[in-house]
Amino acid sequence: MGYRSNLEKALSERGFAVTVEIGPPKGCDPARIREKGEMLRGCADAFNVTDNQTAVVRMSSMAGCCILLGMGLEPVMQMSCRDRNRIALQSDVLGADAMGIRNILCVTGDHQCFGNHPGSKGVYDLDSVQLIKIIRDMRDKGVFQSGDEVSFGKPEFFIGAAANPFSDPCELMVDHLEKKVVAGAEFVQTQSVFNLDRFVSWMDEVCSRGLDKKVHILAGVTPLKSLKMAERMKFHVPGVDLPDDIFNRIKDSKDQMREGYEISLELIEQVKKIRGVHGLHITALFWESIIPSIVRESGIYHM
């Protein structure tokens, strides 16, 4: 069979895959992208490359994803609805696809008020839905939104979604994840996950409808640094679920970074193996440096 990109091949065929974030600069040196990326080669399958996360102004998701190719790693481009229109979008995934970037992930976006712009204009022309749907149509019916035919080469992409399995109620999340799924969305990455029975509640009710079987799952592990991004992610980021058993282990703890390491460690072991899931997605918020170490210890890729 013949695979749009290494993720895909790595889901297909081994059945798990691990992918990792690198969030770009808030500047123009391309340094910045190839000292995270060598710092991870050899860590994961493909390498995620963020759309202004967060709403905050950063190198683009295109250009980081080209430095990578450039250096033989396997990107994942992001792509936000809040900024561009359903034009420059498509505009974007059939650039995206001439410069050789072969896995794309649909978000919808944090709204700009959170952002260094709080005053800037949402556009939100598109959801993630239908972004996912619009892409699909391009590369396998070879038509664009507006119905016009897709000349000199269609995109092909393999084609990602974000999930939150921790917004109530839990039914209506994973019907969320199914219209995706119906939209043509090949592989998710979830929400950060802490809270372990309720991230099992969702792959219950996800398997349950059988979905796991039509999409790769990969649940997200985020390793807390510190006492400070453990109150930002648990009372300031919007679909966290962090308890207060880890809170307090990190509050506590007198080596918070240590105790934010082996959390992540547990987490994995448990993840790893509950039905349903196809790989890991390790966003560790500008800490990259600690992903070889847990990516070693935890053996879920060979380095």
Contents of the next structure:
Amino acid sequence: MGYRSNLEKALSERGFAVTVEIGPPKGCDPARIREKGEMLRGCADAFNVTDNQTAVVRMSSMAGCCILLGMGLEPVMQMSCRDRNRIALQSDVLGADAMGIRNILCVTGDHQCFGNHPGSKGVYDLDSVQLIKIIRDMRDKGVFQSGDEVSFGKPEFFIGAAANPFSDPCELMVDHLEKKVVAGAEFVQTQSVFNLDRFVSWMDEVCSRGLDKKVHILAGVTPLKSLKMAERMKFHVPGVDLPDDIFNRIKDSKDQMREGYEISLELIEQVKKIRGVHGLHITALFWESIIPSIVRESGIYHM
Amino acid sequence: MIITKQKELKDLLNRLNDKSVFIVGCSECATVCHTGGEKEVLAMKDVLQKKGVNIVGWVVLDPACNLNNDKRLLKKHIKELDAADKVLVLACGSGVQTVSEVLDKEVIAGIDTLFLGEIKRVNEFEKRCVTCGVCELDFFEDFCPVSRCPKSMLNGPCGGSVNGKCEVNKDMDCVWSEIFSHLKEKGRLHKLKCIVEPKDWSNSVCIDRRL
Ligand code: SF4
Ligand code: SF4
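Let me have the form predicted in complex with the partner chain next, following on from the form predicted alone.
So here's everything in the complex, that chain up top.
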């Protein structure tokens, strides 16, 4: 790979990186992305732009990434397999590279029944493992999925995957991560960590298979803004494990925002020390304004 | 078997709009599914009559998707059919189209066709196949993720499963939990390591087959 993204450099040279998620608006005003980008400038090595997350229609990830590039911020383009077949996905990989995007994160995508168009037809022509392998082959071998050659410029991407340490069975979830690594994933962002014990045992299994040496793992952190948000995360978001003790701390607190903030600082303190963790991925789900103080106070990122 | 479900009565009444109607059932899948057997055809006749629809006759075809059978069996009802403005067919989509090919009448589909499935027990059916064109069940220990996983994941679970149940439908087992338990029990977990390539859908465009 000729070009190296900041994220790749931070992970391989500094050994620790921070990424932050930016959710695009349900509309076409680029100022919404610029405001968030400005607010989060200096908080992270790279900024994930989600791809119609929770199956709700939003501004496209590629457009959001281009707006960030224009501001001198480095984006991570998320790509979901839900809405596009292999033709459209590969075409967008070429387009994203042409626009200067250098990090890509492959996800399967939340099922369309959870979003604002439950009657839509899910595509799922590929799964995330296959998408990772296809992008890797486009980059390293210069071929499309069909075997046809890529002409006029091979895409250069730092390729990422998502992982969920909290789905069961745990063993299978590590197998699944291993598959993503074999397919070609170079960094991994995990589901938000609330249940430390389960995260630690997952990481133990990851390290015992030597996967931490083959892929950079960024642990997910989500500050909880309110009881309503904690309830949503605990009961309605598939794949999230929010243990009772954290939930009760929010519930019993007089200042839920403050409590959520404290909890996220405590989690960061613990998580960054776990063997094999190479960084943090902060997703604040529409509470992005809290990220600068979290980053400052925890000291995880310095400009 | 082809699994079907009866449409809402109000939708049917809207489609039939007070015309004279001939009802057709099917002796195979729709009978086993309790959507288009003799019993359901007669029950439909009663319900529609109570709503003021004029039912001019009925028949259960054997089965509705067989063109020559349909021609032969429907001939016997030619008089009733002449008196009908519309024909209501309680058979899968394939059966509806065959009947429509035989009759020069407005044909209404009375049931929705859901999937190819297994009869688990009386009145309980589960999806098993979406006729993808290239069967690769042996990769998956004969649990089909193409049809049984709402995201058709071929390389492992999506990460949304809780307690072995699918995130999309809490009453259904996550097919990847089933594949995993089965492989573990049989000592064949190593099979999960191989990356399953994207599916070849080119056979799914095939629309006829001749022997
Ligand atoms: S692999 Fe295809 S043909 Fe085989 S059971 Fe699944 S959907 Fe049906
Ligand atoms: S929970 Fe299991 S069956 Fe349901 S979509 Fe995810 S992988 Fe597929």
